[in-house]
Ligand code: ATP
Amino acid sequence: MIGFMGGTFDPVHFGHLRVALEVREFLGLDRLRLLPCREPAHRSVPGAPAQARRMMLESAVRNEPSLLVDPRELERSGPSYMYDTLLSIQAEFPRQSLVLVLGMDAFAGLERWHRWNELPGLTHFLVLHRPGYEPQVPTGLTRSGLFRIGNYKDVFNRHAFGSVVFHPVSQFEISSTGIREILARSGNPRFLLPESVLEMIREQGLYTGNP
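How would this chain look by itself, in the form predicted on its own?
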């Protein structure tokens, strides 16, 4: 099974990293792949260049071998469509089932994704939510009949693709947006993100308008 979690990681912070570790353990994977997005199709342009975000992410996980940075979206021009990414991963691992890890908000907006109705034929979905929250499958996705809702991760082993499992993870009141705002006003975001990432941000003048 190949598990992967995408995002702009703009910049990566402890919320991303802690969740990634919990997901890796929950799925029982040797490694979880982190896929930094080059050009998001449904969000504003990232505040830092693609290669800078890759370098920050690699720095953040350097001492954690269970997390692997997968740069395939950065190496592809144009918008980073998950459909294309799934085809690429599937071609590399033709005998492995895939599990896309995403948040509840992203899953709820799945119908806006490029070729969204073809995604369940390529991957399983692990949808993350805060503890105590009762997840609901969006009506449009339910009506589509494309998804198989499971109660536990074993459903991933019983089917090749198309299953959805909801999973609670630790919630941190940390956001990349908040960190960028702190940096823009010359504040100190220390203890919100790895020290090596903060050093890189300061050395390159990222998010301050003074590169």
Given for the second form:
Amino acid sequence: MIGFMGGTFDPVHFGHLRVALEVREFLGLDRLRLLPCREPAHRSVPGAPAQARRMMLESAVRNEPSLLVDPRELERSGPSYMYDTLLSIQAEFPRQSLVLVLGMDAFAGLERWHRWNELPGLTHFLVLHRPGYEPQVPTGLTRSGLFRIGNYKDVFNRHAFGSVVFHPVSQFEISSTGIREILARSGNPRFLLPESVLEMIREQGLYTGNP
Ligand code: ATP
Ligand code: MG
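Could you present the same protein in the form predicted together with adenosine-5'-triphosphate (ATP), rather than the form predicted on its own shown above?
Once more the chain from above appears, this time first in line as the rest of the complex follows.
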């Protein structure tokens, strides 16, 4: 089983990192892959360039061998569609089932994703509780009949793809948007994100404009 969590990581924070670790343990994986996107397909342009977001992420996980930065989306041009990413991971690991890890806020918008109704034919979904978002399956997804809602993670083993499991990770009310807002008003976001990431932000003068 290959577990991976996509994101803009603009910048990476302790919410991402702590839940990633908990998910890796929950799924019993050796490693969880973190995939920074190059160009988000359904949101505004990131506050920091892709390479800076990648370097911040790499510095954040440097001492944690169970979290791996997977740069495949940065190596493709154009919008970073999860559909293309899934094909790429599948091609690299043809005999493994895939588990896409995402927060409830992201899952709520899945119907806006490129070729969303083909995604359950490629991967399972592990949906993380997130403060402010009710854990539920969006009605369009239910109506499509393409997603199998499971109560236990064993559905990931019984089927090759198409299962959705919710997971109540530790709840952190931390977001990259919140951190960008703090930086834009010259506030101090310390203790919301790794010290090394904050140092890079300060050295490179990132996030000084509009959040
Ligand atoms: P932004 O505010 O810019 O959207 P973010 O904090 O939501 O940033 P993303 O890079 O958008 O971070 O998130 C990547 C993935 O991590 C998404 O699936 C998101 O739902 C999940 N995630 C981010 N923060 C948390 C958190 N505190 N708890 C649980 N999941 C989270
Ligand atoms: Mg987000």
